[in-house]
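Here's a solo chain for you in structure tokens, the form predicted on its own.
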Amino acid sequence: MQLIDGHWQLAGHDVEDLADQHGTPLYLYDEQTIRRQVKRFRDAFSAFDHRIHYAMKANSNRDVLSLMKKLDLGIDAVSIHEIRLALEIGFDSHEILFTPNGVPFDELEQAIELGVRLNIENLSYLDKLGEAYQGDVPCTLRVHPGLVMPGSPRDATGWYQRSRFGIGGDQISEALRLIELHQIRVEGLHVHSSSMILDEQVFGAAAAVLLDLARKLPSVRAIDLGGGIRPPYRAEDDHPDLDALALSLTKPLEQFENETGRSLQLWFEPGRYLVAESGTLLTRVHVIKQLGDRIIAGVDTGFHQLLRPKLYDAWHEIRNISNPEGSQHLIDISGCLCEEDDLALQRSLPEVREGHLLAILNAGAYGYSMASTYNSRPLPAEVVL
């Protein structure tokens, strides 16, 4: 978003005009930002044979998905409904990786009928897959890395230990027994990452866990390091060092190839990294009120349309589109729900008045895709620029 001659513009469009045309609340997505992020990711890992599966749970807008198809990305899907949407958009079934959690086994059977790749994350699914298909259906195995990394960020290692996703280290021997019993062809190994995993030491260690297991499974031809790479949300946030992450993989992969004679493809499942910065949520101020020493701007959106601040205490930059050069004042931005619905507290913004248009930035990931019709309020419009 650029301020040109006193007017905020996004992808060459006047933001106020877009709000007037489509109404508010309104999600806007900048296609060029998505293209830039895909290129950055590809460039960083260009030294490796790699494949990107876009985590569509981050943003499943049909035009965004069509763009990912044009850019030759695959899809990471987590429900049969996401699979069907991806197929409608035009993705081939072999381009879709399905990682279900806690769903009835018949969802896996439907996915198999549709021809997508399965990512199995528990012993129950693995056993049922083997019994039902007797080795005729290949899969990827999702493992829990169980990492304890001295010297790495506490939130990163702590998250890895708490995560419920994947087959734990103490269950690997049983998984190997089931694989042998049912002659299951495991073609890939996967680890779930988190948006807080930015440390190359943790990233490389997760790859090492997968490679150790790949030595025991000769049918493995790919390791999947998930997503877990988030863009900055504040000006002072560090940008993820993709080059450092790539470098952390070089030695373990070379060592594996030298020992086994097998060359593995790298898979990634970025979602937030590719789309977060592309998105802006426009909202109109309808009420200014004072309560004690608080000045509160009541807007026409809320956590029903942007849940991240409520759910994760997430921080999103906010701009006053209507008064970009006004004097700065501290203000709280609160939503329209019959709940404690604060989107931002004590923000310094150019003076906000009733009728002003505000822009909430970095809202392209887990914004509309997590929205609801709580309080019977309709979903907002989405526009891809």
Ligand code: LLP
The other form holds:
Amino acid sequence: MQLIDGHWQLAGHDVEDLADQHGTPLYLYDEQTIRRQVKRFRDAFSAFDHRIHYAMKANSNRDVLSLMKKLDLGIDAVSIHEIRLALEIGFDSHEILFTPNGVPFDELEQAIELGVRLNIENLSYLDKLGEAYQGDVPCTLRVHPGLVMPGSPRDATGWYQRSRFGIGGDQISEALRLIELHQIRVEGLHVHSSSMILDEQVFGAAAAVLLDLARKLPSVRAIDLGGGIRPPYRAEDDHPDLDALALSLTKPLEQFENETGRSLQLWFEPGRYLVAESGTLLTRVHVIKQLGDRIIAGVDTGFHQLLRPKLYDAWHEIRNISNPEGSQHLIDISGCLCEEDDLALQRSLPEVREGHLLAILNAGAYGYSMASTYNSRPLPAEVVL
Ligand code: LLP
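Now the other one: the form predicted in complex with the ligand, given that the block above is the form predicted on its own.
Okay, now the whole complex, with that chain kicking things off.
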């Protein structure tokens, strides 16, 4: 978003005009930002034979998905509904990797029928898959992040250990037994380390563990390092350098190739890195009230449309579109739901008055896709610019 002659502009459009045209609340996505992020990702890993499966849970807007298809990305899906949507958009079933957990096995069977690839994260599914298909259906195996990062400083907080996803270290031998028993063809190994990767050695460490396991499974032809790369949500945020992440992969991969003569493809499934910065949620201020020493701006969105501040204390930058050059005031921004619904507290913004338009930035990932109709409010409109 750029301030040009006192007016905020987004992708060449006047932001006030967009709100007038489409109403508020309104999700806007800037296509060029998505293209830029896809290019950055590709460039960083260009030294490797790699494939990107976009994690569509981050943003499953149809136009965004069509763009990802145009950019030749595959899909990381987590439900049969995501799979159906991706197929409708035109993704080939082989470009879709399905990572289910807790869903009935029937959902996996439907995915198999549609020709989608499966990523298996527990022994129960692995056994059922083997029994039902006797090795006719290949899969990838998802391992627990604790297996990958046992020595991480974050162990102290149990971050990696607490994850409930993936096959744990103490279950690998049982997994290998089931694979052998049912003659299951394991084509890939997968880990999703966390959803806010900051440590640039994570990918290298993950690759080393997956490659160790790949030595025992000659059918493996890809390792999948998941998503979780965090773009900067605000300027001073710590965020990993993609080149450093890529560099951490060189040694373990070279070592594997030299030892085994096998060269594996690298798969990634970024969500937020590709779409977070593209998204802006526009909202109108309808009430200004004072309560003690707090000044509160009441806006026409809330955690039904952007849950991240409420759920994770996530910080999203906010701009006052209507008064870009006003004097700075501290203000709380609260949503319109029937309960505590703070979107931001004690923000310094150019003076906010009733009728002003606010923009909540970096809302392109897990914004609309986590929205609900709480308080019977309809979902907001979305526009791709
Ligand atoms: N792959 C797997 C297996 C995942 O579970 C996820 C995210 C991704 C890829 C994509 O991760 P990303 O690159 O977007 O970080 N609602 C939360 C995030 C939950 C993510 C769950 N899994 C948020 O608003 O931050």
